[in-house]
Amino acid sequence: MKKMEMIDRYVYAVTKRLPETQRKDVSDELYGLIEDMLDERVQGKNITDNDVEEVLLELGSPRQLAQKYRGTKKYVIGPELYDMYILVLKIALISVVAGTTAVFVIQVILNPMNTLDYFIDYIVSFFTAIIPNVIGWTTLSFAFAEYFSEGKLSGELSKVTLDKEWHPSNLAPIPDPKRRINPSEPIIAIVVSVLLIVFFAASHEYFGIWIYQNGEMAHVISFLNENAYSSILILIILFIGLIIVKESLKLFYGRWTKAMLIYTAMLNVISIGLIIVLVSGENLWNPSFMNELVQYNVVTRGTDAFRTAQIIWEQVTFWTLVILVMGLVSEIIKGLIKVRKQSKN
């Protein structure tokens, strides 16, 4: 590692842990301090890599030095993550308001006679289920990132050491902007996840086939088992919550690293387990679905349409499982490929 590159990595590792408003001033101060320490050390001689290493070791680990600049030591959401945490939280809450309001408006349009009931449900679900879930999962995801990033901003788990064993050779490279994860991707995923929480927590009864009579919606043949939905909802929200955690970590790391790959693999393995429990269980799907199709004259028993619908319904568990698991596995493979490419470069 070249001398100047080592200094750049060190300054980046320190300032990354500080609030945005401090970074420029601290960066300038550190470069000046390191230059003065090197001049005093070499006394006009050529500066070697060993000289730079000794000066950086004298300054201490980036984590400890950043703590001195911050003036405090422990955070649930630290300064380096706080601005991003607030951004994600704002996006999530705006999505919640938009989603729940849209659902309320649709309900009123479909059945204006029950406007008061819909409004009460809207307020109750908003403050008792949706908001706590969204704020809870967003905060948990950033607390998770804060905990696992403490002393690990290099993103290389194999290089993480205790402060007393810290060495400049362990400094991670400054992220290449060309290899960063586009922030819009995890932000969109978080917004979609939040809207899914809104939907499943407040409007799952509309997830099915809508039956109209005399120009008005008379019934919804639900895809889900309404009698067991409370137990299903816990697993659904847990699954979506893990997605929010994962996407928040992508925002934090900003690129695929070994650590990001390991965290993604861990979360996806847990998600796959949840999917298997959720989808393959008997409580997820509506056991009366085919009978309701016949009851409301959507299909007639014994016809080709009935047999086709029955085949599709019987295969829904298998294909739901395949699609979701393949999506999670492909994400791990994608991350592995990008990490290997970066390692080679």
Given for the second form:
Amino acid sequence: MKKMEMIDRYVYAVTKRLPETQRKDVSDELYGLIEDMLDERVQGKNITDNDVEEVLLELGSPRQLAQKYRGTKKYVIGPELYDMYILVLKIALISVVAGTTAVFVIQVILNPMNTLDYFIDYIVSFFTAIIPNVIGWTTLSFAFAEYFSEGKLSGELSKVTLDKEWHPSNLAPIPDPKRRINPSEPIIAIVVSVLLIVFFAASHEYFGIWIYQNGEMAHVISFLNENAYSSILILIILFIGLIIVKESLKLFYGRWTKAMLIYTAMLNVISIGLIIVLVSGENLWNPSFMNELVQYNVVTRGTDAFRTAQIIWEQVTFWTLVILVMGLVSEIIKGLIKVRKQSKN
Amino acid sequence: MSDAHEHIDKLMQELRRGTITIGALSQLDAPQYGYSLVTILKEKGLQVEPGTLYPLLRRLEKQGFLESKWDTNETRPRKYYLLSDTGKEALGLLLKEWESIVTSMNDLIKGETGEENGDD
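Now that you have shown the form predicted on its own, what about the form predicted in complex with its partner chain?
Time for the whole complex; same chain goes first.
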């Protein structure tokens, strides 16, 4: 390779890694620098290929030099987001592994003959779908967050640390331990929520009373209305999705704050709205539940057992919804109390 | 062992990083181009790689501490850097800080190992 070509290539390799606007300037400067360094090295004698090589080696690899010019390190996920990223990744993996395992276990219970097949599917799915999907999507989301917040996050941080307005009297109080949220609570809630979503999306047909005939499972009397299931499913997933958002907020804030109380209240009101939509449609529960019980000889029409079953069915379906609504309302009240306790102190 | 050496190298680099900035700023009352600055610093015992100094000069210019001008009259075009007003102010503060660091560090080091290494 000719001397000049080697220099050209080196300068190009550095500048192509820099923003367009700086290339020309840095390029001119580098040519000047390399020539100066060569001049000093040969002291008026002829420049050999070897001299060029040594000068370039002294300057270091184009990648390193370009990095020094760029100054800031490029991150896919920077230090500000990293902890959150790992936390979310852990939760997502635990949830999905638990969900897949649950599906596997249900499959085996229902159909023990195919255990080996299910097991192979189960293991294979980890490598083909689950792990790449979970890690991929989580990483991609965070990489987006990093990309669009580039500089802003670290800017925020430096603003905090270099804040000139800072005064000891402005120090935030140490959070009351009573207000603190133990991270295991939201994590468990998220994992259970994901499990429920997996269950409702994949195996809802087993959500009911299992009828065995001749030692085999012959039928499931569904609790839910199978005819309207697709629309019910959307509402259920929305409902559970809202819970996941809420629990993620708890994880993020780590304690009850006014902001979190407001978000929680909003999410819970929406959730209650969803329940009302489900109920008012009157197609959430299986309308022929009692008929099917009779059909499969679980109870006989006209007997006391039938009446008891009917009362239980009506009461349970009614109170399930009432308890859900009460749970959502009580969570708002609980948050309200915790926030108020703090502001009194 | 080599691990320890790597860590030591890193410590050295970290220690030098700030001093290079002060060293470079201190020589830029008069315009200099990158390589002339490398030479000046080297003559005074401060070894700086051009690959470190050139990006540093650009950064200091971007931050407003230096002004630059291309001189195309000579045989090869060169970019000359000169302290800006902000740069002068910054250098003043840096030097003050440097003095106080040197004083405290001397106190510290001599206070602890003064007896054994009293040769300086």
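As the structure is a prediction and not an experimental result, all values here were calculated from the model. Positions refer to the first chain, counted from 1. Rigid core: the largest C-alpha set superposing within 1.5 Å between the two forms.
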Margin query: So that I can tell if S222 moves, could you say whether its C-alpha shifts by at least 2 Å between these two forms after the core superposition?
Written below: no
